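Next up: just one chain, as structure tokens, the form predicted on its own.
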Amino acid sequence: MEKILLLDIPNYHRIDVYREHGGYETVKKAYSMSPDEVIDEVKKSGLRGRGGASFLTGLKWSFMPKTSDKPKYLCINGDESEPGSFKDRQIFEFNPHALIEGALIACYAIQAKAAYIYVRGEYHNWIEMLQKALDDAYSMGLVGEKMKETFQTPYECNIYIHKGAGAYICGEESSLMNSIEGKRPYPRVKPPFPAQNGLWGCPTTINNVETISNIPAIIKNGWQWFSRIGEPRHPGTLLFGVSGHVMKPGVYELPSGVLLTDLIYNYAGGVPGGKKIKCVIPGGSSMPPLRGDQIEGVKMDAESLKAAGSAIGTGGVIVMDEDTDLVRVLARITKFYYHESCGQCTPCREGTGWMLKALNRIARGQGTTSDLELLIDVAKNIEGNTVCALGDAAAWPVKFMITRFRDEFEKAVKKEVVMPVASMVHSMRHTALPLAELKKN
């Protein structure tokens, strides 16, 4: 089976075996080529962005202005907040010459005079093991003033490790430019895009670390090669990070468009007891949620998961069992984003607050019917009305999780009659409790 990034070479870490298995070869390639041309091989491989949004690499690269008066850098984003996703530490630790090697061609490309690889704080082994592969790759001049001879070229770039400062919100590409400007975290308002207005003011690509990696054996082997592995609408492999109810939780690297059940069933060894699956999160925390008896037949790609009512997002499939209590699951994944909300947008400052405070209430076997229309019609007026994805992150899973389990909600709360939204508002208003004591359900 094909693989990119997780290679079944003992002690690829190094730079002395990465470059005897051809590392840094690829560089010289990239640059015998014309940016444009760099630019063209990656934009035609479909190679999409695996950090969540899945846009086309190549076409964002393409936004970065040909000429400007001003220097243009590269941030690649390794924060790896969400919970449920725990892949990109797996080339942090078994491969990070691929994404060193990556940046340099992808700094190239985009003429970028220097990259930033932002990095999750909480990750401290990691960031040792990223720095040593860099600090290697700049003693032998591969990276920084000395690659211009190393690689014959007038061209040079430096790499700098930022170490982030633990919060989620970082993840977000605008918040962690300010967070690399060492201002406070918050998410910019859009437009202008980071393409034209970025870091320091000055034009910035983003992409994810797992997008990065995947660049040097694209031009190594062309986009043709590249394009054939895989979901055709969404080529290469993926980086799955299984978790949950299985026997082999892990990180697995399999073609795009493998099925769900392939991946939970053949790969990360079933369900423990034989038991049924009740509920799987094909992304990662913030994705729409299904139903066990949904995953029959559904593809591990964008487009597919995107038909099935859910998304791809950073590819961490958490898997629940038939025991599950799915009010507890819901009302912790809501403590997270409650948590991790910068505070600037009201529908999410607030919003996250009160859906915590009726899930703790549910789960305490206080909750009614009134209580799910509530959550649903919070989760709807915070989706899409907040300056990130963070509000949207928060919403999906409050609203898919009950919309699509409504059965099980049903039976954790009292029956009563409805009351109207308004007087739902009327009502949290009047009963919420103070801040201090939210943080302690």
Ligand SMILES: Cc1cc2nc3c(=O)[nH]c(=O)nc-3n(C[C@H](O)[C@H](O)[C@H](O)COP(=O)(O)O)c2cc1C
Second form
Amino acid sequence: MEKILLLDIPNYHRIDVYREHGGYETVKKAYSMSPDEVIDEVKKSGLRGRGGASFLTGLKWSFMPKTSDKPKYLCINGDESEPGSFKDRQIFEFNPHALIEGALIACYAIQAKAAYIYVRGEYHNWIEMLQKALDDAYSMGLVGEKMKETFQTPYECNIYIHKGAGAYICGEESSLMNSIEGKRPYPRVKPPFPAQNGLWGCPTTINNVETISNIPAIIKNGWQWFSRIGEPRHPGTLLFGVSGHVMKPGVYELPSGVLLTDLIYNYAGGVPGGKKIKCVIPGGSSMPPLRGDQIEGVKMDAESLKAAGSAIGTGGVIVMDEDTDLVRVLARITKFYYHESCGQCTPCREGTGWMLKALNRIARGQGTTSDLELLIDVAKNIEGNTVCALGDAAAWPVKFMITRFRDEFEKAVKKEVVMPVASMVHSMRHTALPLAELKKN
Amino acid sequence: MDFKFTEENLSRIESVRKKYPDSKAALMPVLYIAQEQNGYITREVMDEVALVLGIKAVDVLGVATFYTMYHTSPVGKYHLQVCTNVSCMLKGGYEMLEETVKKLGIGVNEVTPDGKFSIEEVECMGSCGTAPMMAVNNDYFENLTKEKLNEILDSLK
Ligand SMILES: Cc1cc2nc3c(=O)[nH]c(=O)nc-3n(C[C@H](O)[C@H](O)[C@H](O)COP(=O)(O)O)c2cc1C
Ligand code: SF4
Ligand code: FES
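Structure of the form predicted in complex with this ligand, please, following the form predicted on its own?
Next comes the full complex, and the chain you just saw is listed first.
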């Protein structure tokens, strides 16, 4: 199988080895094209973002204004804090120069003055690896002022690393920009989108680390080559991080569209003890969980997972065997979103707290059927009513876990309805429901 | 207690500022430098950071208190960060946390009386494939077992 990012070449992270294998040659090719031609090539390749939303990369680049009296910027998102995701870290460690070369090409395509690579602070040691690679590229004249001479072009740009400090919300694009600017990282209301009003109010494009690292191979081999890898509607390879109850957890680079069951049973070695799978979260903890009996035949790409009732997200696959206590799992996931909510919007700030309280109550064996309704109700009230998508990310696991594993949650709660009206006063819609209606559920 | 940046750190701050078009953006890296020098970030440290960068102290406060990696109270020489998020939890993250608490005789968010260890329960650190895990200061220890955890703690002097 062809790999693009995690190649089996020893010491590929070293600049000399990377260059021996044609590294940084593609920059020359890209700079011999016009910026629009580069964007067009990426558009035709069908590359979709690897940061969660699977947005078309070429299309995003084309939103950047062609003329602007302000400088333009590229942000590269390496915040990687979604539970179950640990793929970008592999790029920092094993292929940092593909990221740097990709940044040089992407900056040129959107005519950016500089790129900021935002890396989560906990990845301190990986930041040092990336910094070493970047320093090497600078000292060889591949980045910054000297690149004009090296690549014989009038274009130059700088690349900087910005270290995060432990906040999941900084992965959200506008929060990330506020974080770089040294402000409190509250997500911004959109529109305006980053292409109009990004870093320091200037036109900005933001892409994930894995997205940018694919760019050199696309420009080198052409869009036709890339578009033929994997699933045509979401082409290329993806870095799948498999964790939880599998024999061989880890990151697997495979063509998109690989079967989820193949990924779990063939690549990750199946479930220890030959146990059955109860639940799989296919794309990081924010994505709707699937039942073990829902995964047969499901392909790992954006469209197929959508059809299956979930989403590809960051490709972080969390596998849970038949003995897993899903109430505890959901309570833990919810604790995360409660902790990470920036507090700006009431539904997210308060709702995550309510959901956590109800789930903890159920986990202690003190929950009732009405708690389940309450949870779904709160989740629905958060979804779509917040400034950023963290609200949805907190709501989805609750909504889908409880509806898809209703039997399991029913077993964990007492049947009788305790004070249904009192526990639901927050939601005016439901206070009007007759008691009989609630008892039915 | 007054806080002043060392000469060396002042020149590091100068070079950090060059990465950004304005000095406010240098706030996060400068807070890291301050924390490195002082161990944690006090109000005096924040005031000095504000002064050096020419920004408002309240803006420094807002940022310094938002992030989990800036410490506003002292942590141990070895700051243990044990992940209990889903992938780690499925592989025994909570058992690792309990073992750490038991072994050191302090609770989560506490520091041992000799100032050597502190424990923090953290969110996903990006080691889900090598769970359970713990970070000691900046270094990751992965695929933990109780034995391995004890060995690591014993080796920290
Ligand atoms: C709460 C939240 C956290 C996010 N965290 C990340 C992250 O850690 N890394 C990332 O690349 N994208 C993350 N995203 C998505 C980004 O906002 C953005 O869509 C992405 O970086 C764009 O890159 P792409 O088009 O290459 O996918 C997050 C979004 C939200 C709402
Ligand atoms: S949805 Fe949550 S995290 Fe996002 S801006 Fe609102 S409060 Fe903050
Ligand atoms: S869940 Fe512990 S490192 Fe990801």
